[in-house]
Amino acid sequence: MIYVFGGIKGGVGKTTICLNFIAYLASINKRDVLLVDADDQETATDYTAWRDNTLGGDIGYTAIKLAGDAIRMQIPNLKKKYDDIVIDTGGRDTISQRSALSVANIYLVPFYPRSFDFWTITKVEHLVDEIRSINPDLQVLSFLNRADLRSADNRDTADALRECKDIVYIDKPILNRKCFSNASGRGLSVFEITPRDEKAISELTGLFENLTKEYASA
């Protein structure tokens, strides 16, 4: 499967969830996973360097950098060599993101449940409409990230996402927890850092199981 993490607005914790998803995929039956950093900020590349230092070279996946049309041209050949490919794109509408979506199976869009992010939903819908003229089988999934434990914003954003015709809302919110930044700063996933945050692990596992089991055959 080819998964693309993206969106229209930055600051939603997209790359953090993406990197934890890769760790999860790599742990499933020892799957061979390729991470493609297609974000100009290169956060995933920096994370991989920290991970290499922390784990002494055994990072658990292969990582490369691609941008622009090179993604569309090279991913079909790379698909033959890996069980899964995960592409991290920037939090805005770029050539790299569109190129990735043209060859993707699943587009994953996290939303931060705040007013400014709420209004980007329509822009994501427009992007999806355009991309599906090229890739009509693209599955688009959304979820809440960095959510508060109790907030009306969670409910309002979730309700708006449920109303989207072409975006499937996954009701598995990821709460804003300190363990994410603690783990990322060492190049580790939440599944690997100690002490373990069992609530964060449970939330991520619930989301990722939903992605891989319910939609992997889409």
Ligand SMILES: Nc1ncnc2c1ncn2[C@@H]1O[C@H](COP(=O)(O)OP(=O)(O)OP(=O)(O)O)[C@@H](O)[C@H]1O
Second form
Amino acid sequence: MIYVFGGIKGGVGKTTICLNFIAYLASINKRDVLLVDADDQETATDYTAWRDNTLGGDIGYTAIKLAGDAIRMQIPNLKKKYDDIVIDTGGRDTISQRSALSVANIYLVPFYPRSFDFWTITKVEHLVDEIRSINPDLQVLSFLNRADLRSADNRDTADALRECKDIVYIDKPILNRKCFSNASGRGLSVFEITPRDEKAISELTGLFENLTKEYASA
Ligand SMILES: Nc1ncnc2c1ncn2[C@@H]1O[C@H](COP(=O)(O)OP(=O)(O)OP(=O)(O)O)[C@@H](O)[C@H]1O
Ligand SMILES: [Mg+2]
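What would the structure be for the form predicted in complex with the ligand, rather than the form predicted on its own?
Below is the entire complex, every chain and molecule, led by the chain shown above.
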């Protein structure tokens, strides 16, 4: 499966959830996974360097950097060598993001439940419309990240996401939790840090299980 984390909005947690997802995939059934950093900010690459430092080499996945058309050209070949490929893109409509979407199976778009952020959904819908003309089977999934426990914004954003045609809303919100920055600052996933944040682990597992069982098997 080829997964792309993206969207049209910066800072919603694409890279954070992507890096936790790759650790999750690598831990289940020892899958052979490839992380592709397709964002010129190189956050995933920096994280991987920290991870290598923290874990002393055994990081659990292979990481590369690709940009622009090279993604579209190289992924079909890399696909033969890995069980899963996870691509992190930036929060803008870039050639790299389009290139990744043209060869992907699943496009994951996190939303921060605030009204300004939600407005970008229309732009995501337009982008998906265009991409589907070359990749008609692309599945597009949205979910809430950095949600608050009790906030009307969560409900309003979730309701609006459910309304989107062609984009499936996964009702497994990830709450705003301190452990995410604690973990990524050390090059670790939330599954790997101590003390464990069981609530965050349970939310992430819920989202990832849903993703891999309901959609990746389709
Ligand atoms: N669920 C969460 N709870 C708390 N903090 C979070 C959560 N998800 C992400 N963050 C924090 O939000 C900030 C932005 O996250 P991240 O870099 O993953 O966003 P991004 O969408 O990849 O940004 P960009 O568009 O710049 O690539 C980081 O400081 C990260 O630690
Ligand atoms: Mg990012």
